[in-house]
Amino acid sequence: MQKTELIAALDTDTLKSAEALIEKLKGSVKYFKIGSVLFTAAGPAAVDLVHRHGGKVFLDLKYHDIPNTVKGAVRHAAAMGVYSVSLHLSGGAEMFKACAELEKRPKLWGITVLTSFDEYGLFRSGYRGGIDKTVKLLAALGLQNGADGVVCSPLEAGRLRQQHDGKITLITPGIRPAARGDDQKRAVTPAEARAAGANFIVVGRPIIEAKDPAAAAAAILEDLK
């Protein structure tokens, strides 16, 4: 079975709180997600912070624009030295091709369907094929046009791994150690995500909101075993 790495989401409002979390997780977590909240608040300083502590950055800004614009954004992300970036696969083949042809670039992780969607929510957004079919088609588009990994719910991960003969890197958000009443509609436990074939799991609130973030991360890592 593949190894599954934990990415801790730095979904905090300030650099100070992000650094406090990094320090608590030091030694157990090496990958950190920087999303739109922290990056909007602190900019590239957030990336520098993770690097100063020896971590790797998944820059999760979910690029979705015309090819030339996204290519420029990915070029700047590469200059910051991030490990990976996220791009919406619905941005199309040309957008991914433009980024993949960069000589120096981070890993391109293509987003299929956000884990906050259920079938009805996706339908209301204009997608008529259902979650499974939409994820399958978008994942294939990404892999054919330079994506290094696919972001999907763990509920779709197993099918994607089978469809692509295991030759796929899967990044799965929507991880919850136990049932929680929040906006994640398609969530599973860390162990279930690993069993489904996830190479990376992204975990935010279960760690951030824990009384002891280090213990919460340790429990997740133990579950991954």
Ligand code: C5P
The other form holds:
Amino acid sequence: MQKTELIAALDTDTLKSAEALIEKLKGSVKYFKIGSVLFTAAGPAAVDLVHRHGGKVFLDLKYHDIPNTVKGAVRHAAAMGVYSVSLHLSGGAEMFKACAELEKRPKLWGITVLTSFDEYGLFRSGYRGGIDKTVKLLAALGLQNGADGVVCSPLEAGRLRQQHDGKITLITPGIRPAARGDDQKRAVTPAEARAAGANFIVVGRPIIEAKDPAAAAAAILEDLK
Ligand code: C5P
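The block above covers the form predicted alone; next, return the form predicted in complex with the ligand.
After this comes the whole thing, all chains and molecules, with the earlier chain placed first.
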């Protein structure tokens, strides 16, 4: 079975709270996700912060714009030295190709369908094929046009792993450790995501909101073994 790495989401509002979290986790966690909240609040200093602590950055800004604009943004992300960036696969083949052409670039991870969508929500947004088919088509579009990985729900990961075998890198949010019962109905445990074929799992609140974030991360890593 593939190895599955943990990416801890730095979903905090300030550099100070992000640093407090990194300090608790850096002994066991190598990858940190910086999303639009922290990046809008703190900018590239958030990336520097993770690098100063020896971590790798997944810059999750979910780009979706004309090819030239996204290529420019990814060029700046490359200059910051991030490990990976996210782009919406619905941004299209040309957008991915433009970014893939960059000589020095981070890994391009394509977003399929956000797990916040249900069938009706996706239909209302103009996608008429349903979640499964849309995820399948978008993942194929990514693989054909330079995406290095595909972000999807763990519930769709198994099928993509079967379809593309070892040729696809899968990144899955929507993870809930077994012990935590909350309102996330479609979430799976770290071990289930690994069994479905995830190469990376993204975990936010179960670590951030834990009384002991380091222990929460350790339990997740244990579950991934
Ligand atoms: O739910 P949790 O707090 O674990 O979410 C972790 C991160 O995963 C959040 O930063 C969220 O932006 C991201 N996410 C995502 N795609 C999804 C669901 C969550 O990128 N479909």
